[in-house]
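To begin, one chain is listed below as structure tokens, in the form predicted on its own.
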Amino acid sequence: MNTISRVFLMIILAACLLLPAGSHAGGAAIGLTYANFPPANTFPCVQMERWKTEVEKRTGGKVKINTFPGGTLLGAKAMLDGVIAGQADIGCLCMAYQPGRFMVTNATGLPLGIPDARTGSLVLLDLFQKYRPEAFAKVKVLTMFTSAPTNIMSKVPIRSLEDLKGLDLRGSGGAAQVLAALGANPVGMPMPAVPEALQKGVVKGLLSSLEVMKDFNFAELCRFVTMTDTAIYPFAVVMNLDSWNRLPADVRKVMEGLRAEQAEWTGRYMDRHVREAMQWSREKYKVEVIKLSPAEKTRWDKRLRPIVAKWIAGARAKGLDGEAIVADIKAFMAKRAQ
């Protein structure tokens, strides 16, 4: 090998050594890990697979994403800290599981009348983009979305506040506050633990969005659904900052471009899936859907009003303008309504 060839080879080797980890060199795909906590068939994981597919397609195969559903890489409550620590490049977290940590974004879980998951998802993203909460300072937010409004699934019929009094029902975050205000006994636990709790009688039902009637087969045990359309559950998809900063500019552009699109896609998917799950539940298990009478609904709504006032006071104690945040949510709802 002559001198010129040796010099050229040394330049090439030096350039390769200077490439940051995860860079796209010589056609090798950039590998990323994406952790999620619920089972693969649930809507947070369905949106994960859709996002993975779109990123891989829109980057022309430049990025390869390995997904880990079911808590196989990170659990629900460890998700944000695990992503910050680099245990996963990307993670999906439910903010309702840590209400004090995500004060601003969890305000979307208040009983404010968000009508569906599409509206909720876009309102949540609007709220995040306006306030940029400190809780997300150490990660890159890739998208946000919400569940559909929550309703009561139960082993016994619930037609009034009296039927609900003292009943053990699973609820986390805003849903737990709703249950307590209505007189039930909220029991906190991750969703994957609920099937066994229902079977053992630890809880008599749950307050959640209705897609779980099919996704977790709750319709087999919960033959009654009482429509309340109250709190939603907010979710965020976040990325480790070092992993984000290592990405080429064109890949970052693709992910940025997907943020609002993914929120709306997930919301629309969720709303459609809820309708399908309830049709399946009625057909397979003869689930009875209970709609409160106007007078009874007024009683329930009256019980829920103090939740918002209490949240505003709590936000004020933490130096946040709770009234402005609630007003912004209502304004974003009007803006995003179809």
Given for the second form:
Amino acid sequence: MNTISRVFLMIILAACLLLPAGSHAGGAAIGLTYANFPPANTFPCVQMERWKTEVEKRTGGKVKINTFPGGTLLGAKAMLDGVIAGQADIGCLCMAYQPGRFMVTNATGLPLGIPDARTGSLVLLDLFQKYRPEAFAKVKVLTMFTSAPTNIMSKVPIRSLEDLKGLDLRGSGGAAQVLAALGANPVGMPMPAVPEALQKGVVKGLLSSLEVMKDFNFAELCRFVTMTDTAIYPFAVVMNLDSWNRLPADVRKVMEGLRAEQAEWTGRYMDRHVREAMQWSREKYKVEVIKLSPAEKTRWDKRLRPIVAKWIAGARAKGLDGEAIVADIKAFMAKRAQ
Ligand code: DTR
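Alternative state: the form predicted together with D-tryptophan (DTR), after the form predicted on its own:
To see the whole picture, the full complex is given below, headed by that same chain.
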């Protein structure tokens, strides 16, 4: 071996010794794919990148996660079945897009007064852990989280039930039930389809969490926000069972350890981001925020009240104890309140 080769060898050996314990530079890292349906700048994808970074860091590089935002690997409604079939190792799904499939967890989308995304996310996870719904039997649930409470964003001002009557507004799952009860005409579609629907005038607005005013630039078209602070949208991050079972125990431990932490992190990010997005919308597009008068609010609340009872009856017909589920959600809300 000549001197140059010897120096090289020593440099390589020194580099190996300097690598942190647990680093995986020696063997190939375990590669995992993570599919998501909305664009990269939106909150489901922001939480995905945070999870990826934390898992890669906490496993010392043993795992490498390739993220696919924007429906490039799996679309909104194909997410759960795609993950079950192994088209992606991990996927993020919005349960409201398939209301009948996620009866138990979608109950968090009833108008029960969940005050923010942090509380919503922890309550959703509590509910999942208590009921372990059948819908998730074929996957490993890595985390769950919710949007912030939803409000109406619209092209026209909405100050009363009369303004809302028959208006085509986009909303899915629990949000669609709220819109119907208020007398609007709910039009269901996953979030990525909304920009075009608004642009073409297929809908005159939407009921969702307000960070989308900035993240989808909806503030440009929807110059009015009517505060309802109602139904949240629940999400789940799920993993293919074979992919999960193949992981070494220490990697699984890292992911399990992140489950509640990630839910809370995402909720807090969402709550903060809603505030920033609304400030931005007011400054950039002079968006008007409409607060209902107390008398009008009473009328709206009265319309919303039967939704929960109706859901409980529907759940009973499917063999679920809807009353207990709603009572549990309320108890978890009290426990998680800050
Ligand atoms: N509100 C649900 C979920 C949702 C809220 N913000 C985003 C951003 C990107 C995708 C989905 C969502 C909805 O309206 O579809």
